[in-house]
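Take a look at this single chain, the form predicted on its own, given in structure tokens.
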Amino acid sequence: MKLSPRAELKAKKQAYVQDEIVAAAAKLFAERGYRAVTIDDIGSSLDYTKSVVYYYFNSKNEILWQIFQRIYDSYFESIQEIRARNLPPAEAMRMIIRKHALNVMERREWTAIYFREESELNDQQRREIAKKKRQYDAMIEEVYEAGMEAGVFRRMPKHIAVSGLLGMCNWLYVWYKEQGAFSAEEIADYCVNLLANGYLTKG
């Protein structure tokens, strides 16, 4: 059913304050740790008092769980839109590996979260997003097994192969600098090579 302009307008205004709370209840969870942080704290750092916060989440694990959720949802995203346009595998494969780079790196607060924060969620929660990483890696895994089978990627364990890559990239948010040397396009690019030719030069 369509929504009067009148809700159309308040749904649009909701989620933009929805937006607001969980980027700064993110900045807030990387920068003092999740159990460190209170709603007040949260409201405060955006001029809003703790019943407003309130009013759209009911608890501070359900802004956490928002932002678990949401990185995900990027991250399939951006798997989707590579594998629809039926990439010969070592292309893909790249733009996967450079997108994954991009995402950790644009989003490091979050990432620092996910990686730091994961024991505070619920243990439905935590199946959950347990559920969330092997389908992400299944849908890698199938692009290296194609690549395997193609003859242009090395024969291992496909678990093994997308573990080791992924694993290097989701520890750039631990090092990278927004105003550091390299930019992190710059930085993806030198992680798709490395990845892809190894640190040997030819010969």
Contents of the next structure:
Protein chains: 2
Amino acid sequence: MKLSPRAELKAKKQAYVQDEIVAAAAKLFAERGYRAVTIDDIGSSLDYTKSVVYYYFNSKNEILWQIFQRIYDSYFESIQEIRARNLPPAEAMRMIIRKHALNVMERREWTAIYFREESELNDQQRREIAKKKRQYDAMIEEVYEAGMEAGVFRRMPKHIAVSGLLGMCNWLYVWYKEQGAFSAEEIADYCVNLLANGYLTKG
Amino acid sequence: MKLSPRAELKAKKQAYVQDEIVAAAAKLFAERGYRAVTIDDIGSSLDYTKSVVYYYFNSKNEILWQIFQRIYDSYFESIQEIRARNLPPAEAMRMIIRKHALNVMERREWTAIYFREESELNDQQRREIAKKKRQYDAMIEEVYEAGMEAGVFRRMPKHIAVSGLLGMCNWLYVWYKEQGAFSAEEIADYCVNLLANGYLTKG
DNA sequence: GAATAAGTTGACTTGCTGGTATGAGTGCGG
DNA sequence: CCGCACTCATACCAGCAAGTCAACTTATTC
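Condition change, the form predicted on its own to the form predicted in complex with a further copy of the same chain:
Entire complex below, previous chain first.
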């Protein structure tokens, strides 16, 4: 599909402003919760009026939906990339956990929305997200299964294992602070180690 | 302070109805989010009118605050009790994790509210809860510290360790289903084991 | 059975918020 | 220099939800 230079320019600007708005909205949603944030708030935080926001988006829900899609896609790609390398399970799992933890910390706000505001989506959106979450988990469960078969991972229901492992990482969105004493990388490494070997020093 | 028999009866009934209302509210808040639930909704779910709810509570916030206090207290007591036994760190930590995980699963809905709706509290309430959360974590960090000094726990920043351990447990409120294939006890045991020894089978 | 207290009702107020209508300013293409 | 598309502001509306209130009903006590 060809676009006139004019239309192209328009598309580019619109994409830019949309990004701006989504980012501003995400920040506010994460702080105060979706319902507590008004379109006015979102606009004001960028020195726009409400109608600017409505010019770029049809509804508040549309903004939220964008956040969900973008955050999910970025998570999905990260894992896809690791899986594509066909590494042995132990190596793959280590990288997945590390990357997942880093993603959570780097995108704290978006992640918080992703986990907290699911009930604000409509039925269809919720179904879609639920499906994607299952896909994401399933990818990692496959790795866990392979690890168990290779005898290198603890034998346990893979769903519980993966939910547990990801759980520790996901929780980072609650307690990780950028200003903290440790960098995201350091924390991610601690998590990987803790999950891989446990907190006990046996031997 | 002495109460007349009449006042006593009144207090008893009020306490009962308040419990009912708080429980109903918690269920709805957990499902749909605090802001999305109206006082009418809460009342209707018990075949009361909105006015009845306002007869027993002064405001919507008061209901939420009750939920926060009650859930925190129950968590706190569990840990207090374990700590009071002065067990060796490895034993204590195992019991703490197990009990914490069980608490999360048994009180899924209340826990969800506790973690999701903090932003709906006012400043003073938020400060109070933040303080209590720090206290709770600090108790467990002490155990972790003792374990490190005894040489039985992996050396790492205790705050990261405890946040990680509790994180896996806290996340249960997201994925644990009562109807699932495994009981809360089984899942708690898997978590304890995974956290203590890691997912790798070295040795 | 009167007096008082407890509990309940439904209509009302009030403020807010998502979304719309309309039109004014701006700048590019011709 | 005109006209059109694009961008954005102002004013507005409809609906909703928290909280209030005075009146009413039901228990309890003496």
